[in-house]
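Quick heads-up: it's one chain on its own, the form predicted on its own, in structure tokens.
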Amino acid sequence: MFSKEKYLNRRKYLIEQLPSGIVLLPGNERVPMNYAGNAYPFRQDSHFLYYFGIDMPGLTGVIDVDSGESYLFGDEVTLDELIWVGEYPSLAEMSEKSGVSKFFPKMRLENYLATALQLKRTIHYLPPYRADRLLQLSQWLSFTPAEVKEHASDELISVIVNQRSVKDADELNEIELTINQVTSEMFLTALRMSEPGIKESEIVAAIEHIAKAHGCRQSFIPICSVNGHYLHNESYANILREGQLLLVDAGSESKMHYATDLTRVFPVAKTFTTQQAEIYQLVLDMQMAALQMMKPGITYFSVHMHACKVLVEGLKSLGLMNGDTDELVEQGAHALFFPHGLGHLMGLDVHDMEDLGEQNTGYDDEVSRSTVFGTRYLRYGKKLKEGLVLTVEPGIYFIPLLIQQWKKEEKFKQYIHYEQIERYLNFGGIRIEDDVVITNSGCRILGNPVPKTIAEIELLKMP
């Protein structure tokens, strides 16, 4: 549990950085699944959590930049509701926990905002990512739904990105404890279960059970598939067979909702085949090269490009590519095998602050997003700085449809040996991912090591 002082200081930073006006931070509401009484699992808005720390639906936080005061708007739970949901903290208790000076019924918020608009005060709010929030803001601020995103505060976005990007010791501790106590167990369980005859769905059920047994939730819908060449494969219909590779990309949230996100690949057999081991080791080499390069002042774009060059050198040694490495990477020929970015920010969101736009979180005047296929999917390209938490997740994939399309178009035919790639069409994909914090002189993988070398994995696969 974070202290009241932490939330006071976070709001103080906003007040100091913004020139004037009101910051409007609505929390999330419960969302019906198919009727009002049957809702999806509640997940609080991450920005509301960051500045107010209250994990309850139906609340809105307001920060008055000019007076320095913070307010909470919401309704007390009625006796009829308490019968169904049990004991619930009062608005007074929630406000005290967050260090909020005053609290009011929800019905007062619309009048409060209307008065602020009449006085021509600036109301800073963030672009909505949910339809109910869009309609809510439209009603409160007298915009049409189409105008709401247009009037979102660029000033507020910039301040929040700068503040939330750097994680303090408490936040890092949340992530590391969750990796050590929950996420690592999820992956060790998946490794031990990856045997012929096991269903992907059984492994998914087992790792979800682990998260729930620890009082946590999964940080995103897990990927658990022998078809690892489909990057976000959410189907769990396959039965594992000898000779296949199982890719597991999963994570859990701490009780304070800080995310973890790891990926490992296991042979369904006891050992990797020679072909599998060659590609696996190359992916691991890409990751290790990236980790060795990462430090404050280095752009993550340059780290991504360096990992791509390691990939090309490795594929050239395996007879799958040829040509000048720098030229191949600049032109994007490597993206046939690595069609995504090296990683993304992580924190209260598994893709931290992605609702604010990748252009705002990942790029700036110094570093522009690439337009080249593959490289353009890099979510974060800016200079690294101490306290950033990112994932580092290189991969190599043999995607039959993409290979067939490029071969048909004779794309990069002078560099890519399509006839040799035929031997890999049933290979699948490999991705290795860890969560990393930038230190004052380099970087550090968060949490205790989760096995990822060939020797470590094969040892654990032995009876």
The other form holds:
2 protein chains.
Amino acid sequence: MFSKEKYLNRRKYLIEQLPSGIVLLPGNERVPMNYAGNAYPFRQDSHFLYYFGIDMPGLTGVIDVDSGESYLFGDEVTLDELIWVGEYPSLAEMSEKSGVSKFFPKMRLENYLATALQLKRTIHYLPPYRADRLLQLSQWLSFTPAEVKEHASDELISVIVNQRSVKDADELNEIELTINQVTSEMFLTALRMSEPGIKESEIVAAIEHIAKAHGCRQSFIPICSVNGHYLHNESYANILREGQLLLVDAGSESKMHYATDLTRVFPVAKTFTTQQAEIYQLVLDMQMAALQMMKPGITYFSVHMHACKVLVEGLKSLGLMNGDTDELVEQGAHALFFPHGLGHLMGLDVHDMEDLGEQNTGYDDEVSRSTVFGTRYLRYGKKLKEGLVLTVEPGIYFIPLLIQQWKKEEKFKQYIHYEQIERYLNFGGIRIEDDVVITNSGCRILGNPVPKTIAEIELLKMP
Amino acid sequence: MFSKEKYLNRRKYLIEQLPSGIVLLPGNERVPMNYAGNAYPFRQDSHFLYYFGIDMPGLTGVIDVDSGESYLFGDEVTLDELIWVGEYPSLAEMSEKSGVSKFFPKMRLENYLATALQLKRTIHYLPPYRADRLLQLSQWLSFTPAEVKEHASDELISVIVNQRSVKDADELNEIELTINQVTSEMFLTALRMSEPGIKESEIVAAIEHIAKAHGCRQSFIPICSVNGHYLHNESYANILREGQLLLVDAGSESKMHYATDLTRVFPVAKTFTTQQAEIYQLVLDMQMAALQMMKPGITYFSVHMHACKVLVEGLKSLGLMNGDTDELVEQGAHALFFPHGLGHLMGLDVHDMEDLGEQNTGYDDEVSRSTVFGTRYLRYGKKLKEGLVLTVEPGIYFIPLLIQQWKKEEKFKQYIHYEQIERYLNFGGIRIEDDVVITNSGCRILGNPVPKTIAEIELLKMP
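Show the other one: the form predicted in complex with another copy of the chain, since we just had the form predicted on its own.
Up next: the whole complex, starting with the chain shown before.
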């Protein structure tokens, strides 16, 4: 946990920003895997972690905007339970660490909320992303499940998005330490292991091993695949073959559950082929161009569009496209090769605050989401400001099904040289991703550098 | 998956055993971890796996008891989705493998059920263990959440418990192969790694690595602890010290999600101390006595009680107890040292079918659950019969808090030598667990032997 003062200050900001009422912040419960007693590893709610810091199930936080006080509702571990679980902090200890003055048994929460409702006080809560939370809120507030969703507090969402988007030095430090101590080792291991004959499952097991041995978990289910062009790929069934590329998109959580999220691509052979190196360098150029441009005041939408233009310029010199670069990108012709966005906010969630709605975290009155295929998947388009942490993750993919579809529909046929693309049908995909903080004058990649240039990677692959 | 015939036969049994109506078997969905898009690894519902075998989210199975037909409801992956996920089996392929004649889009299920309700057909369903399932059933059947729980089908529970309790040769083979290829390697690795200075987290990471590299997951969150006396211990924060015991309770799932579940205890030093060896041998004696007794017709309750008597006899010769063994066990005095049950059913769930209620899986009119502390935690008390798979997991623990409590309450003070127990307060706990199938004349430990005797373990610990 951070210092008590940090949690007090974070809650103070909420109290100052909201006009009145109560903020209801339930923590997460355990989720059954195949029966109630066999749960998934517990993951605390990120908002609860942010405002209260306590990494345990069974707790609900309440912030009274009018009185300025915060409360915790939860049940003490009984002596009978202590016998089974051993040492366990008391509610008093937890409240103290979190700077909360009062704590109550869980059963009193229902009454507390009923009274608040009688007094017509506003109860601010966030839209629930888990079904058990939805049911719980429906019971507490006497709403139907549909009403629960409807009455989530837009005011609270807006204040939290503003607050959590900007990371302080402690938060940045948490992310950087994890990259340096855990995530970079995961990637160096994957690089060393990417040899012909090894299974994807063996590599993913090895990288998860590293995080787990440090007492950390993965921020998300890792991608570790020779089919990097399938963007949502959670299978690890392939055996690596000479000539393929291995794409690894993974990241350890810090012990306090801040995410890290990197992507690297390694040749299974000792070196990249010429074709691979050309595409790899182009992806790296896209990232470098983006990083050079990122600073407060610039929209991330324009950075995304700029990276797409670098892509189109590159594909033109490789003979895969022709035409006016600005126009091609405007119309989305590049999305055949780069159908996703340049990056997303990162923090306590790998897609930070995605539960509050991407429209709320990534767009505003100034920058609205594109409707063009590819560009519309950009998760964050707003102006950059100091303290934001974003991933920068351009990619180039040759997705046979998508190419087939576009070719059949003759999409951009005068600009895309489909006959040239034939040579890339077994290529796979390349993505390069780093975690970046916006500084007062530009941006900075978080953590020590993880090998990224062709020369660095090939050097490390040498026997 | 098993052969199509197996799933057809399993469903045929249900159809024959139920008088009429429809069996509604929803598969599981993905569960959000910290937002909808960041899910836990998918785990299919075990009943759905048993009757349909398909390991994917988004499906519901329906078995029409009256017509004898089975249906699958689910949605095909769209071309747009295929672009992201790559290869994906179609509903037609999945239905074929499962021996299901007809499949329909998911949106038709609501209508199908509404029609069945109008026709006053019985809709048999199981009590939901996940909140999303509860909400879904509540919507489909127009029940409140409380009514959903109330109207779960006792008839269906009873038939499924009978059917799933008895494992066939293919199921046994699945469990044995996993023990031989994965779980035993996990334990040999833990044994080799249990040296002073290493962290529990490093050992648990290594054993999870082994399962994952085989493409398997853990059946449950592993216990890997020098505090083996805390029975529900999911922390891995300790560093192993000379003189301690490391308790590892873990098991890989098979690829088809059959559980394995073993426990071993290793000395952190090269050898057990005399005190450790005495207690270890006594736990092993308890297990051996249980295994010798297990055969069709004997209740597992009586096996449990017998193991407890072996324990008391042993503790008497160690000078920790005295009195009449039968009476001590009857009254539960042994439970200070062995406060849990001897074992549980195992199959597609590590506690097989625990979602259907332990009363339904483990007890019947003949054998009812004890009310005595310790004995009442026995999860399975019924008569043994051929084909049951059970864990046999006696243990001896010195739980300081429990000892303190009993001593203060002067519980069994004439029979328990509390002053002698002082010498064991830092002992920890020992449990030895194997997975066992009941044969026609006795029982058999599943899988190749995993080192268990003091001599075997000390030999493997030699440099």
